[in-house]
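Presented as structure tokens, the chain that follows is alone, the form predicted on its own.
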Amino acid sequence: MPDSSVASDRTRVFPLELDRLYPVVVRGEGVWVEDSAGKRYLDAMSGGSMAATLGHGRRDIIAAARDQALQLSYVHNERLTNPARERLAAELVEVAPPGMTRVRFTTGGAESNEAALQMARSYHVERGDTKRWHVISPAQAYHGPTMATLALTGRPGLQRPFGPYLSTHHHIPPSTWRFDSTGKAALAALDKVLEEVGPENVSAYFCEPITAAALPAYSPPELFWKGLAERREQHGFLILYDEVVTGMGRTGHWFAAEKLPLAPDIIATAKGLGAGYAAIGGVICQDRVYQAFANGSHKLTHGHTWDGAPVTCAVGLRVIEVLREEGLIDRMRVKGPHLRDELAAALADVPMVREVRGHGFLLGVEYVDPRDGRSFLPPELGTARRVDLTAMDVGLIVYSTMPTRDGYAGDQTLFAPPFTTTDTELTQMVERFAETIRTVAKSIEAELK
């Protein structure tokens, strides 16, 4: 029998983390994992990246794949497109926000992500508006691993040490209960910083309309969509959304934008549109966007092997099918509400928990220090460690991030189950995590002691 983890000395591999044992997991169905022990854990994280939105072992799913791989698996897109390509598009623009028309296709997030910010300078440029490259985001978020996206956090434990290849871009702080509950003090810090750098340099405002990893199931207050706006009508930059989580389904919403009081001008998606059975994302435009491109230089340049590939955009249609024949997107904007509450309830009665925020199935437990129920938790504690650990014990996948270094967030927890939960399991994801809660939370406050 092969081993149930493995260590960093024990593998060619190269973890991401080096001194973390990693259950070897050989098999899943619906939302059950099991590893190579036999043990089975309840995936309330959807593949762990919440990626997998549909599950484990979709046989329908997987079949898409194979008829479209016997009849064409792959043709590059520079110089050919292919029918699954086409009709994606298509699907995508419809259930896209009103006015979005055009779709470039990628293989993930991150390629997503820059994608999008490509296609705002090369808009600006195409205008003959060339000066236009600075990109203002929130401090806390998280837009992939490249250079390019590394660069839109303002999070410098994650910049380190690449800070000599990352762009210089400008962020403004979130509006949390913490920091600023209405939005004034964020939309006054986009103020400054237009001012800075001159609202005639600015290329974009970048962000996820709701926060997924950074600050789970975050979303600022109506006020400061509304200021933001405003301040694009006056300036002239784009607005671009990351949509890489929320995206196809995630909040209870085909996107996330269709909640907010304003639309953006590019979209970025992927996790969801592949369900984990392919690697694919896309970026939206809307069609003012994709006019500048059609007057101007009839192109936009660079992309990757497999955009828009035969086989990934076969998944992607055979997603869009499930989610609609299923009503799965409907099930979320109902049951969300209910599985954020009974996540509350749970955990009402543990001092170290503040806050249980959600959208759909995209949820986060926020900690504080049980002591005054309001300042961080100190790092050395290792909070967000230890409830992924404890979770693993009583066989429960989440993931927690812990405080970061611009003192903007400490530890918190996502959970993020796959859209085809029941109500059963949805039960026992809850029973389980509070299990868990409890368990650290008694550790924790002994060693506050």
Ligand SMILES: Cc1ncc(COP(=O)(O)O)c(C=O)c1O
The other form holds:
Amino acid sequence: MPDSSVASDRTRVFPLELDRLYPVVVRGEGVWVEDSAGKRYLDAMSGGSMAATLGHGRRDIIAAARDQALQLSYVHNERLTNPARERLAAELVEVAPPGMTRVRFTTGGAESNEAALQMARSYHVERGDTKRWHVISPAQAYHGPTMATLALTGRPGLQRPFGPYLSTHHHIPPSTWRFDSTGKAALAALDKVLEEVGPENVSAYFCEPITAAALPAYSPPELFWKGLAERREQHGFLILYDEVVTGMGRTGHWFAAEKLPLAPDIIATAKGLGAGYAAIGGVICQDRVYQAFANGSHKLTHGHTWDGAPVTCAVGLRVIEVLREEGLIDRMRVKGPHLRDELAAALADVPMVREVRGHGFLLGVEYVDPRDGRSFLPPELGTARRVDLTAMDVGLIVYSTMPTRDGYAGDQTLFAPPFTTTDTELTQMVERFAETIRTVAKSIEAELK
Ligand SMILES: Cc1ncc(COP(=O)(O)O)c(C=O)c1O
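Any chance you could show the form predicted together with this ligand after that form predicted on its own?
Everything in the complex follows now, all chains and molecules, and the chain you saw is the first one.
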């Protein structure tokens, strides 16, 4: 039998973490995955990255991909199109916020974000507003590992050692309890940046409407969104949402944009569109963005080999059908708050747990030093890593991070089950997670004494 986990000195893969043992996952069914030793894990992270939104082993999605591959597997998108691509674009426009009329396909999240960034810049250039290129964004974010998307966050921990390659964008702090939860401080920071850069030079405000891994399930307060909308109106920059995680249902809406008091000009989405069965993303824009090109050069200079390929689009189409047929988005809208409450109740007596946030099936748990209930946990304790490893021991996959060195967030865990998780499985996930956190908290409290 092959080893059930792989160390960096036993593989030809270049792993992301060289001192981590990688469990070898050999099969998946529903919300369960199994390693090569036969150990089963409850997948509370939708494939580990929030992509496998509909669970593993879905024969209907596999059949959709197979049927399309038999009919036509691949044609390029620059001079040719195909029915799956045309239909998927129409379906996405249907479920996107009002006024959005055009879709450009990509193969993933970072690519969608870069395409959105280029679309915004080109929109201004098409209109003769060529000075606009600066981007303002929340510092505590993740938009992908490419140079352009790394530059969009304000996290030195992520940007190191690529500084010389990264454009200088501008960042504002989150409106969390650590800073100013009213949103006033973030708006003041936004105004300061606008003044320093000159609002006439700003292309876009770029953000996750509800944050994923960087600050799980955080979203600014209404005051901030309204203030942002006023500033867009006044200064003419565009608002871009990274809905790579939140798009396609995750928060109990087709897009998180739906429930915010501000409509974005461009949405970038990915993960849930392929549900882990295809590498596909999309950039969706308001008609006025498209019209700038229609009234201008008639060209969008952005395209990759796999954009809008028939097989990936056939998967996207079936994903949308499943979301509709099984009423999954409505279920998450109703079930999400209960799940958040269950998680909060299960962790209520753990002093290390400061906050449990949730929007639909995107939930986050924030940890603090139990000695004062507010400081970051000492980084050398490696709390995030302990949580994930302990969870694996009890047969649960979650995803924790420790971005302490960036100054905006400490140890935290993302909990994002597949939309298809049954009530019983959700309860099991919560139980296993509570067991994990109790075990970790006990050892940490002992070490802090
Ligand atoms: C919010 C967000 N944006 C962008 C990305 C990058 O997506 P990808 O890894 O598909 O390039 C991620 C990936 O986790 C993400 O969580």
